[in-house]
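We begin with a single chain expressed as structure tokens, specifically the form predicted on its own.
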Amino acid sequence: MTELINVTEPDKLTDQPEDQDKLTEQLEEQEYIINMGPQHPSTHGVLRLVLSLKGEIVKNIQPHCGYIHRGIEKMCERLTYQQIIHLTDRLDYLSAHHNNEAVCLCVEKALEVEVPERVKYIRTIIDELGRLASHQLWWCSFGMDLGALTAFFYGLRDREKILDIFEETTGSRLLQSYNCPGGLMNDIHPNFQKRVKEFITYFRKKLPEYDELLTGNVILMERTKGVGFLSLEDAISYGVTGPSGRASGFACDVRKHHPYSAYDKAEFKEILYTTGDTFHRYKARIDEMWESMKILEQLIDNIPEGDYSAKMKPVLRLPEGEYYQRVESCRGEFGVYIISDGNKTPYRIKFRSPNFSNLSALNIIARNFKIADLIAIGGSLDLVIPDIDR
């Protein structure tokens, strides 16, 4: 870090050219330390960034986490496997269903339970509806961060339709807790398939508006193209997954490389770019929304008949051992690692948070760009802070 230099007081300066040159040199070398946060004016979460600046140029970023740390992993050690589900909602609350599913899959793997095909299809459909809802909220917030307030209204307008579907089937709009070990809490609502198909028809006409309003906007392109580079090597090194990693060419889509639930029944593309800048992190999420709709179209009319849950014991005890399960959440690879000693509660549980890994790369992405660029770069990572703090 550059050493801070005391600048000569103005009233002690002379008009001599050498004094003016000395002052200019001192000002150019001076380093400013400022705080960004911990308040969150744009609803991204409570995060503090300590920025080292040289003028308007970012030279170093030191994130300070933990403002909403709740010790969820430690709390899980005192809860049964059924109870743990309700805590994972509160990690990345925009990937609540994905987090629930990861715990259920890990428990089912340990118990060697095969869930009904109907469950696999329904889980996958709600996964993709959740991904669409998350990407819509990211898009409208990203636009608002850059001054496009209209985008905020468009994105929330479309997201409400998905939340209505969730509420009707799961009873909750945001934190569903719809998954449980062995299956689902209850079967889908009789209107579920009809409403999902209506939404797909509706959103296929609305998604092009996102490109018309924001993607092709000259201000957005000026502020995102060529800004905030993340190389493929750095993406792999820092474990940056999800759309943020795939925009740098990192093929890391768990749905493709380690299929779970009904993802092996659907055809879809893994969205990959090689540029690795802020614009292509934006573009990756827009393209993923098209792929999510493609998955929904293939599965919604083919949900098998049958039970919505396997037969499970009221008290679950995992065999002694270590178990790991990964899923593709809205922001990347979410992992659940369980150590069991044979009791009804885990001996140890650890969550692999995609947001924590993605945040760790912010310093190398934003370094040597302007502080105004940091707003766009941070928005393009789509961070959800409770998933970082846990």
Partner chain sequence: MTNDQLKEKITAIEPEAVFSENKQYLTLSIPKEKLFAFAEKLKGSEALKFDFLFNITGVDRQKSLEVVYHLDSSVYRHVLVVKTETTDRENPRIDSVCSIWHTAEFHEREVFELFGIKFNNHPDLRRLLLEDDHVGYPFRKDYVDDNIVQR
Given for the second form:
Amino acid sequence: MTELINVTEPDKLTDQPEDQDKLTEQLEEQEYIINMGPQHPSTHGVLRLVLSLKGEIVKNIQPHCGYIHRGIEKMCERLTYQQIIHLTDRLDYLSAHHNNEAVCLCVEKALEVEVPERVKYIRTIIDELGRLASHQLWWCSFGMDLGALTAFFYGLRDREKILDIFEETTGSRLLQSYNCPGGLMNDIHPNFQKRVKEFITYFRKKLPEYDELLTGNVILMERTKGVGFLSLEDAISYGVTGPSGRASGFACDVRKHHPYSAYDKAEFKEILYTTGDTFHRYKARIDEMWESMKILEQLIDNIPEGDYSAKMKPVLRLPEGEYYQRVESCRGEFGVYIISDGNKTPYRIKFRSPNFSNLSALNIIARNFKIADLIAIGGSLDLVIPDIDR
Amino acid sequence: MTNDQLKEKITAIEPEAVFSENKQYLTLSIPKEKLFAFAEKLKGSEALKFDFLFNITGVDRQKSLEVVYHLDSSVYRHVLVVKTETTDRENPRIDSVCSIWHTAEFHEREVFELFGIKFNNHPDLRRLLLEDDHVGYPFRKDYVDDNIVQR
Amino acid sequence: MNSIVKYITDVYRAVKSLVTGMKVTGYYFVHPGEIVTQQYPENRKELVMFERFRGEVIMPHDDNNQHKCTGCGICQINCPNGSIEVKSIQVETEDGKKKRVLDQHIYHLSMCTFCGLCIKTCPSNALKFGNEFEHAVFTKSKLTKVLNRPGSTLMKGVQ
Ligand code: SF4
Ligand code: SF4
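Right, the form predicted on its own is done; let's see the coordinates for the form predicted in complex with its partner chain.
All chains and molecules follow, beginning with the one already shown.
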């Protein structure tokens, strides 16, 4: 790595011991640049971070993204609104349903279509199931980042139950493509309600295990408490949303403040913490799982009867204008901005991805902490790389 | 606050803002020279407090290049859409709002590489998503690439 | 003095938190019945996918080797990835009229994202998702399939 470092007047230094000492001294004073990623297990995807280190202390972080930039927004300019849906799955694959829903809600808003109540309920339920599944996976991988491999198996065990529910109703485990403008692709499976209720009873028993296994654990506490602070002003200014933003006290829950689908029918708390350190980002997600289960319990028995989709024309042409829809995905605020010129394809579509903004704050969060803490901080931000690169 | 009340308040601080029709959010456009000062007022004003910039979008309007800012207030929860445009396609320049909302740093870098709009006073205007030797601005409507499948 | 007390309580808490975690893992150690791991591929025989599982697009045929596809090409237009090619030919029916019928319904599994649009938009419900999921092959061309079977004809009554 020495080539990367500029030593002042290197020609004058010889291999005499005193000169060598001087060289060592100079090198120690300078920042040491290393690459973390693009293939690093703790970046959860192909993200490259260029770190400037001083000893073990991180002085600066330069994220380099775009390894999986697919130009989805540009691709969408050639696709009809029905066809766009399946691409949004591939942004943040762990909140596939939320992304689908955002596009559908935006198109429905533009066309002024009122979707049946049943659709709203089902969408909300699947949203929350997806959130649970995503947070479970985050919990596993966060544990694994910190060296707790046991956590990984316990989280995946419970996540499997949700994926089975998804598979039975939507046909896919991860990228559901279950929404279409106007409603859903098909009705819920007859077993759906029974299985969700079974799952909630099951998971209410299993979630305390998460706390026993990891939350109280002395190693986790030492590595997360007081590590990686994000102040409220910075959270707002950097646009850090989702559980990561709420851990800093930024009340940014779209479900609460700009309700969509059936969220106005459910009672739930917005989880807010104030310190904004890694531990509270962790806690916020664990608490959110409890809240998600509460929402599910309130809605699952009340799914109204009705159609699973509104009547839609086969070719959708949005009236000229601009439409924006915000939803709360698992990692923060996801937004769809459609500019239509009256054609069957959008003139410009933009996805506001939560991870993109969350990543921009990584530099100020992890600066002046140890490089090992960066792993914990990155894990607690729960970045999903395809969402950043789009 | 309803959109009409918001409109009044904004007209008070910036009479030159041109409002446009939008059912959902209050939308206005502002000349690019005034953007920075206006943005500062939007965030600084106690009655408006637009402190959360949640989206920056570049749009190629063919005649001009447009940048759209979506603003939210974490206190009052009202939303405002600010647009500004430049007709210069060769060397488009717009003031950066990085120093007001830090999140703009990444968003502006993205707009820069995809649309070629340069942001004045941006601390670190480099490419973010594309490879370093990429030629052209792919999200512009006149961008041609043989690999794009026509349908 | 205080620091010693703190040191001892810290050690106590740390050990306690470790024991709490061990209790959970210990519980599953002595309750092997609660283990959910499946032994794939040994359990291939018992493994049943859910009925709606999206493994691949198939065209169901009945016992007389008849399918419902009229060769209209709507699925081809609706597929976002261009993974379907419908080839139709003109044939003469018994009463002398020209009619377009399906020749080959070509499906590129390698390009399919299982969005379900072809199935949803097909006017005669000729397509369906199949449950097959073991698609790994050594050559890509094997993933291009002709969905209508050789010699198959259009089912009676489908327009
Ligand atoms: S499968 Fe359906 S949509 Fe496709 S060509 Fe046949 S009848 Fe038409
Ligand atoms: S499922 Fe979707 S991607 Fe696959 S062939 Fe049908 S329309 Fe095309």
